[in-house]
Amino acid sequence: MTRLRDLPACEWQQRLSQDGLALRVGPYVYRIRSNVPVVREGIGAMYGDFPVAQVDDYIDFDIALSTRGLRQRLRDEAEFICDGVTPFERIPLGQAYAFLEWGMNWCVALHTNEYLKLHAAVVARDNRAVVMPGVPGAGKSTLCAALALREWRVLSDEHAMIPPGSRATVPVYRPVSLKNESIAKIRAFAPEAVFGPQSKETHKGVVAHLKADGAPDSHDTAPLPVGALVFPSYQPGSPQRLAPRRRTESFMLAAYHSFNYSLLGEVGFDAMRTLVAGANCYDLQYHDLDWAVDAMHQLADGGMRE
């Protein structure tokens, strides 16, 4: 298998200028254009550890995010390109990187529902896995990079993907994005992290990327059971605590925070009850970070389902 890293940084670096660079991300290939020199940066920082697909795979997301013509170029923007139709206004080319990933995972969030979707950090440990549900601001991606720190498995920050029918969730691997404060609290709490470039005044603030894929098995697609769900909330000042939870409480939260569960009707109604039926539900109160992985090291040892 041959990974970005292993390829000539000119070699690829012109294949993503000009005919494409093929990556293979979770069970997905994305086709990836860009003439952006923080894209190409991002990517380089990010990806390196990402396999390149084969010539004839499939793609299933052909994506760029390019300058167009002078009027592009003289006003410093760029627009991301999905099939080549432009989904989204232009943004700012300080922004590129950043609305990259969010491309990627729109391409996966509209496009993808043969899975259950939940907007769910991922991690695992011992190959079992626990499921984040989580509104921005939680904490579920903070935490999900602190324990990519602390030798934990990333599945994902941004999605579960559930096959209908199993409580099983299938991988897909991508960098951790931070924002704002909780930037410099992942500095802080690991001064050796990897960072992608920074992108400002995005309509969520100053956004980064996480490089999240250290662990050896980072890369393997193959799914793990869900022996937990932990519905974490950052709260400063607060007591800290992981308790559990019902499940029928943690079934009707879970469903909010599923991007297709009404979509699917019986189908997602079914796959929810297997997933939440399978796994032991938590809240995870915390405001520190060392105290909430230590939570979880407790949990990965005792508290998820087999």
The other form holds:
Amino acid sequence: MTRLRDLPACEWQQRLSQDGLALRVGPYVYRIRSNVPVVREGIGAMYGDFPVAQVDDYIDFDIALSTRGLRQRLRDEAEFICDGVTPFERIPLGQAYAFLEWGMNWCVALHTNEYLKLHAAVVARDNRAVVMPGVPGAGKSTLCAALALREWRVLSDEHAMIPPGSRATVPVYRPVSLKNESIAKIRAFAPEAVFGPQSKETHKGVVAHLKADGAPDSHDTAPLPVGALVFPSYQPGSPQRLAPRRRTESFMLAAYHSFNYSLLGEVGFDAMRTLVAGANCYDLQYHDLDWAVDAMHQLADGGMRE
Amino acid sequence: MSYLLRDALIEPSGVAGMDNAQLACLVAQARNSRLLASLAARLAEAGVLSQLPGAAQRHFDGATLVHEKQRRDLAYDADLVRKALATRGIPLLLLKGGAYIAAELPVSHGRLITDIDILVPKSDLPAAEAALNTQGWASPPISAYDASYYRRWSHEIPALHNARRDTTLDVHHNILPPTAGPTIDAGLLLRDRREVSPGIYTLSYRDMVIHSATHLFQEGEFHHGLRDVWDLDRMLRDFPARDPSFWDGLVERAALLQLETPLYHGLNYAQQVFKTPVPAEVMAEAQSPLRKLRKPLMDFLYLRAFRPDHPETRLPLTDTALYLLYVRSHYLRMPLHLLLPHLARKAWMRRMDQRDGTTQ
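Instead of the form predicted on its own shown above, give the structure for the form predicted in complex with the partner chain, please.
To see the whole picture, the full complex is given below, headed by that same chain.
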């Protein structure tokens, strides 16, 4: 298997600017084109360990983040293109990298339904996965980043992909997206952390991505069994706790965090029931990252469903 | 690679021999044309879908799931609407995609819908709106100008949205705005309606075709253009078998509704794009000397508009053609003495909004 870093820089950069650079992301292949320097820099920093797709692989998402035409060039703008069409407004060049990452999430969120998809970070230890659903701002990405820097494997910071009927989750690793204060928090938590280009003034404020595929099996594609569902909430000034929660409520909350629970109908209901029945469910209320990481270690050491 | 989508829809068996690059291109063209689930249905019916590599199959299956979800939702919502209208003695008549699905016609296989379109007699509009309000369908606040525009010049009321169901209902009292050239007697459409399940109606087969063609050729945007031509193809292949006299009265019916021109275009482009069999005498009957004279220009414009929005299929001058069709759609809908003040007013309002910083 060839990884991006095995290719000479001039070669992958040429692919990126011309016919497209095809990378494997979990079960999918993205072909990415860009003529924007910050995107090239970000891909170099974040995607070095990603497997490069074979020439005849099926391309799931053909995307570009490029400046097209004189008008965009003069205004320092770029646009996101998926399969030849531009679904969104133009964006300032300074946000290009964050927008590429966001657009890649959008592809999975909109165009795939073979899995029950939860808006969740997914991490694993000893080959058992913890699914952490949460709304933006719940602190799931921050916790996910911290765990990655303490030798957990990150399966995704955005999508838990559950094959219906299974108690497993399919890895779809991508760099972990951090916003605003979380960036400084993670830098302080682990000074050696590797970040991609920072995008300012996006609709989410400042955004930067963390390279979180340090675990040797980060790009394995085999599904992992889900041992626990943890619902994180970042709450400064409140007591910290990791407490079991009822399965029935967890079911409802997980369904709320799903992108396609209702779309899948009965299949979605059965998939969610199977998932929740097979996992222990917890609330994790935290404000201190070291405490939260310790709590997760304890959970991994005995709080997960066999 | 070019126009894979059309070939695949016409002759699905060819898809079995495609390589991954061709399949990905086909999926993209179909997705951009809102035809991915329709193509999935076509491939499944031809026994081809299960032969495709899993990586491609899952994209078709994903679109099929979206279609199935819409079908479930439609059944539920149509029933709510039917009950609400029934309290005022108004029958539910579905139009377009909703009608195809409710009538379980082959054209509905994989058909994606966005809104539910219904037709009610104009005199029943206030009662219908009041009844629907009680079931949670309400129009979001719009400016006084927009509201009066709808009431005076439109063939529909502002879209009604149901927040709990997250569905949108377009209530029409006619199939063209009163400002468009032909004045259609909606009573004719309502009189010939067909009951497809207890209390749920669609237009007659002929009127469905005429309406679909009319809708397509009055539209200014063509995201669904090819999809609408595909609808016509499916119906024109299916209806003659259901009603042996389908072709006989078709042009006559369109003439009665003053919609011969859109019908002619519909038949012409279904034939040109999807090789739809249309009896020569029907084509001859629908064609007038003026339509014949205009055909080269119309072909130039529409055959561009009906291509998938995809780099492999876009023809030169597509943007120009789309712009001209957009302009055309405006003057088809409104005479200039109404259109120009309206556009000026809208432009002015947009400008004021921007200055106030109130645009979203």
